[in-house]
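Okay, so here's just one chain, in structure tokens, the form predicted on its own.
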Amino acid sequence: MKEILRSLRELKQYPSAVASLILILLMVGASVYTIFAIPYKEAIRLWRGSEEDWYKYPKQAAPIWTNLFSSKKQPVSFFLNSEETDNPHVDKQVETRADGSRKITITYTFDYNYDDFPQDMALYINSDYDSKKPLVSVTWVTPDERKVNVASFSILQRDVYRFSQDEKLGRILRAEPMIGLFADPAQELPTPLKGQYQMIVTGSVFEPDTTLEVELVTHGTLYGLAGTDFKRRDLMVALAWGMPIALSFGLLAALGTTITTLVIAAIGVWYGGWVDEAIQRITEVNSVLPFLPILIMIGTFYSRSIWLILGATILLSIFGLGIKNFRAIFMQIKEMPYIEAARSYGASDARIILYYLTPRVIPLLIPQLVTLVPTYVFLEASLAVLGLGDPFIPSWGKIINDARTNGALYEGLYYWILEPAALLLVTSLAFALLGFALDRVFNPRLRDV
């Protein structure tokens, strides 16, 4: 153990290893934060939820940071709710009339400084009346003080008014609603008029306990740090949860494979005879089995559970060619004097295998284990890209598969594929660089290579 700790301290000589280690620790920290910030069941519910869970979000909206790389500023999605009494962009006034009815005026004020038109706007209205339906009217005020009477209607207890679907409003504006509401009348071509806009929602309620709450949702072409997909889902949920899933799968598969392979090789060398022969024959048969096609068959015909795939991966990997490498090392260790000494004082076979044989190989095992992690991370992502990932879990591979099947490349939605692909590459690069540095530390013959 002291030798291992001393070797690990030598990592300071390799800047790439230090940077990779810091990056891996950051990913582990982000994974832990994700698990607590978005519990597993909540993440599954959100990712598999209906459109009602994501009604606020625009479809296929790019991340907001894309505006940094474009001279034409795209509109960012935003939400304003009348229940947010401390929001300076929302003003709610209640006036009681002489006949006992009440007038509720909700004014939304916001700046619009973008070079394109939003996808849509919608009002989500909630009211708890008993029998008399409230009446609502909507007025639009532009920066140049033009007023547009958008609509007047009675509402249900849960109601939605979508501006883009109002054909009457389109006829009034003589254009598509989103263009007509934001267009600069002084421009020949449709161009957004920049400045401060107001939307005034006036409601009349006729029962003493009736409430009226309205939420303004503006669907721009950009949203959040990761954007959205074809189901309006925030990709940040899958990108965040994809990290603990990728790390867990990669680490568990690498640990399960390398440690089990090490122990099996030690058992074969120690007992020899038919035990060693059986292990070698199984290894040779396993080495010619098609690894990925077998996993594809399991996912297609049996189950796509990530735990089943993980178990099958370990089972198919433990009798890999690494057993022969470990066997060659153990054959030398078996003949060393301290092994004979352990035999002479009556140490059991299990004790010799676990306490005398395998610890000598751990310095060679650590670099191999670290470099195996990205292999299994890419394996899980590859299965998900092929449509064989766990259907219940949001992961990086699932994002790429959704993007591929929904024409992200053809529609120019490159962020949808590049974000998970970049995280996969960074994760793999971090483990690979650390593994190469560890190999040099634990194998002095490689230091001058």
Second form
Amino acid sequence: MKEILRSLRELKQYPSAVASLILILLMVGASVYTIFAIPYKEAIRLWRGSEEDWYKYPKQAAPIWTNLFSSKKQPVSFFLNSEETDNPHVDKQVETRADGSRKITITYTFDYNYDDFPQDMALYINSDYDSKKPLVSVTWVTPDERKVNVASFSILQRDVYRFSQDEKLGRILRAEPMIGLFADPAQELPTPLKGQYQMIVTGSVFEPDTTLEVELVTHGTLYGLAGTDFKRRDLMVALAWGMPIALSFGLLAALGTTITTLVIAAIGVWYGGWVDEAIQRITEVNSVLPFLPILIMIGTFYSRSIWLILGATILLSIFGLGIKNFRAIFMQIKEMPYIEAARSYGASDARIILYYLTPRVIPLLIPQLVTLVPTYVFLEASLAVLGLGDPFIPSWGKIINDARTNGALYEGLYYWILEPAALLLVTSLAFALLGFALDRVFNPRLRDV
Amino acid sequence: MTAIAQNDLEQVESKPKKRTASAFQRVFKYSAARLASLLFSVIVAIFLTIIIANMGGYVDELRMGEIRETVVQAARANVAYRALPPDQFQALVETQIQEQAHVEGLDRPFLLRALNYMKNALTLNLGNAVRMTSDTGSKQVRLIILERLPPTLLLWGVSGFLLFFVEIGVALSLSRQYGSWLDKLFVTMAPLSTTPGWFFGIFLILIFASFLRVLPFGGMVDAPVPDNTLDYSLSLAKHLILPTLALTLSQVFLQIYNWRTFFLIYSSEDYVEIAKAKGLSDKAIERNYVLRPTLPSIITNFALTLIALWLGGPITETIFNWPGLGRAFYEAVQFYDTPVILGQTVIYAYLLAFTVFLLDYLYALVDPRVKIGGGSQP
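Switch over from the form predicted on its own to the form predicted in complex with the partner chain, please.
Next comes the full complex, this chain leading.
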């Protein structure tokens, strides 16, 4: 044990190892934070992608920071709700008329300084009336003081007005609604006019208790720090949850495999005879057992649960190539005097295997374990890319699969693939670098070359 | 196998003069033993595959479906049954299906059924696919799989060759300039090999197909298939670049690092120093004193690479739309085409065993210290 601690101290000499260790700790921290910030069930519910959760979000919007790299500024999505009374962009006035009806005026004021048109705008209207439907009219004021009467209509209790789908508006503007509303009339080619816009929603309600709340949702072409996918889901949910999933899958698989392999190799060497022979035979069978196809088969026939796949992965990897390496080392250790001594004072077989044989290989085991983690992290992603990801849990591989099958590469939606890919790469490199450094610390013979 | 090989080793050592005379016999004996042992492994592996598949009754369902289809078709074609009322016809068909199921042993215990299926699987006699068809329109699983085999072998072979020569070349040149910035660069890049081929593939598609638009996104040949052989090969070569590169990149860094280390270790041996002192040329030293003794370890290493290429195949092929086995596997998963999935698993077991066998031979071929059947294993 002391030897291990001393070796770990030696790690300080390797800057790459220190950096990767810090990175791994950061990732573990981020995972723990994610698990508490978005509980497991909440993450699964969100990722199922119901309309209710994601209606405010634009489809396939790139992250906001992409504007930093482009001279043509893309519109960022935003929403303004009339319920937010302290928001300076929203103003709500109520007037009572002589006949007892009320006039509610909601004014949204916002700056639009982008070089492209938004995807869509919509008004989400909530009103609890009993029988008399309120009337709503929408007016649009551009920075150059033009006024457009967008529409007037009576509303249901929960109603949505989508600007881009209003053909009448298109005829008034003589253009696609989103272009007509934002375009600068002085320009020949459609170019957005920059400046302060106003949207005035005037509602007439006829019952004393009726409320009227309207939310203006603007779907730009950018959203948030991570962007959104084809189901309007915020990729941040899956990117954040992908971290604990990848780490736990990678670590559990690596731990499960190496430790069982170690113990089995020790048992084989210690008992020898038919036990050893059987283990070697199984290893040989395992070497022609197609690992990935069998996992695919299990995923298709039984269940795609990530935990079942984890179990199968461990079972199929136990009798891997590692067993041969461990066996060769145990063969030498078995002949050592201290084992002879243990045997002579009557130590049990289990005691010798677990306390005297296996601990000797731990220096060899640790680097191997760490280097194995990225392999399994990628295995999970690989299965997801084949469409065999866990159906409920959001993971990085599933984002890549969604992006690929929805043509992200053809349409140039690079953020969709690059974000999970970058996270996968960083995770695997952190473990691989640490593993390499550990290998040098624990196996000094490698240090010279 | 080890027991036989051990015997053989003793024989060889006791009668050194007869070595050449019995060479053929020895090779034959060794091959037979090795083949038998591998065949045994394949049989067990396929048996396990069947057991895993049939635990949920999938193979049984498959057989029942096939029996039903043939029985119903035969009954429909039979003129004598035409006059029967529908419910009687149905009952007749049902009894016939039950009888046929009994004949095929579907009512026998699980283990016996599994053995029966294993026999069918070993001969790839897996019946018909549910939805997939081969290019010739056949529904036979065997044909679908065999048709997809050549593209996979092509991709695998080209990547394997490329890997081998790039690795040897780069590793040798790095070992010559040990400690240079290039050497250090490759050492730091070694951890990149934890990333699988498809991952590199996505980046390659992104750069060369989507962004630069110089190479195709995927597929094996251009859409109207070129009719003359030259155009066909050119188109094939163009489509081969990215997948090969992806598979190569996924392995090359770690292997270069490993091989360079082997070369460095062997370059510091005494006999190399003596050769240098004798004034042999660098080339001769490299070829005779460094490369020769390292080849066996290199080949073992390379074996693992090739096996890794097999296992990385399905996903890389899927990403590149390469019409090989892996892509067929992906399609079968999408369609829930059970017979094809089973057949694929079986053929991968065969391919793996074949690779292992081939590499055993190569190993013995390059290392004069190991005679085939001489028993000293890595």
